[in-house]
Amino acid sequence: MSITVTPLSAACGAEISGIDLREPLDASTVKEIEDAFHEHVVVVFRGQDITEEEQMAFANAFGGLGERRRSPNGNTPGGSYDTPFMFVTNIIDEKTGEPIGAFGDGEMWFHHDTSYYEKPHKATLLYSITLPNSGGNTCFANMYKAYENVPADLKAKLEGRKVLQLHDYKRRERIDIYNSDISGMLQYEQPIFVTHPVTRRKALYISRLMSAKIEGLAPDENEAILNQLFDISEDPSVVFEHVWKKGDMVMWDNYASIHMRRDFPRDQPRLMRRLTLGGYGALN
């Protein structure tokens, strides 16, 4: 099998063509895809028509699947936990009136997937099944480039510090940790700067949606520095925007990127099938 890798932006992202994800992958093709993934952070496979089993088979070629966890406070969104898949959708079950999946509609702020786990998942694979007529694009920010853009004096101040990553299934709202009970929320302190275990490159590891508190900082300084880092991480120069087509499968590096969703018409269905790959271990 011969693949072609075509960069999609100066920030990150590449399309991989010449591959049918329904077919088993040989070792050399897996290596080519992995190399493109680590170089470009986000890889896109267009025009695929795959079942759940075929998506899982592809994912398993790159490591074991990530475990989904329920929030202790019961705020976990809809969708069965009997499957490794999460359905990201605004579609409502006609019988129960309940969502058939999670994170239904509207914009969703930049975030890492599972940054609030002790061992975050290394990659996410999202497959498009039903799309609205417009909107719903996914933007990816290259956190290697974001790290390079952090001023030297701020890097020196933050080197070795950790930041509390917190998730309560919000989409466009930071948790006010100073006036909220966060004990029942999924959370973990992670390094602000991480070294990717494969590429050995340093990346900024914060996001507007989930990064809450830098250790050792007073509230006012914490908010000021986090907002500065959010702006750096979301600078258009480090962002690639993917315009979805039906049958796209996109795989991204959760250590080296953050992602967000653009708004789309609330009255139009959008259905995406999501898998994650288990992590390399604790971040450092």
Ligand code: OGA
Contents of the next structure:
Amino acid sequence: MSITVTPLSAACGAEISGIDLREPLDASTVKEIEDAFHEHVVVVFRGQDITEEEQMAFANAFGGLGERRRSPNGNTPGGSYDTPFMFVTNIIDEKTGEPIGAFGDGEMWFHHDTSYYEKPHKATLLYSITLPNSGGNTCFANMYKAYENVPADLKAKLEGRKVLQLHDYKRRERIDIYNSDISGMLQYEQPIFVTHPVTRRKALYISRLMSAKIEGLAPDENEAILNQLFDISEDPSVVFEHVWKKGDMVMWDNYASIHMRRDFPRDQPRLMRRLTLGGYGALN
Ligand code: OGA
Ligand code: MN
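Next, report the structure of the form predicted together with the named molecule; the form predicted on its own has already been given.
Whole complex next, starting from this chain.
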């Protein structure tokens, strides 16, 4: 099998065609996909019709699956934890009245997945099953480019510092760490600049949704610098916007990108089936 890789924007993202994800992959195809993934940060496979087993077999070709954890304060969203799959959806179970998955409705701000774990997951694989008639696009920011765009004096000031990554299953609101009890929330202090273990390239590692506090900064300066970094990370020049079609499978590099979801009509179901890949280890 030989795949075709077509870049989708100047920021990041490439479509991989010439592949049927129902079929087992040979070693050279796995290597070609990995190379495209590392180069383009986000890879898109279109027109796929895959079962859970096939999605899992595909994911397993790139490393072990990521572990799912509940937060100590119990705010973890619905859906079963007996499976590595998570549904990303606004669909409510009619019998229980509970969501059948996570991340419900509407816009979701830029974030890394599992930046609040000691060992963040290296990739997320999201497969679209049901889509609203409009909206719900997912935007990906290339954090290698964002790193390059941090002014030199700010880079020098922040080099070697950590940032607290915090998650309480909010979608579009920052946690006010100065006035909340964060003890039961999933959290971890990560380097603010990370080196990708495979590409060895440096990436900015902050996001509007989850980055709360830079080590050693007073509240005012913390907010000012984080806001500056959020703007750099979300600049349209570093962002690729994916418009979903049913049967798309998108796999993103969670060390080198952040992502956000655009709003969509609340009365229309959206259902995505998600797996993650375990990490390379602690970030540095
Ligand atoms: C995720 C996520 C966004 C979307 O699955 O981690 O952020 O567009 N999804 O559903
Ligand atoms: Mn996410």
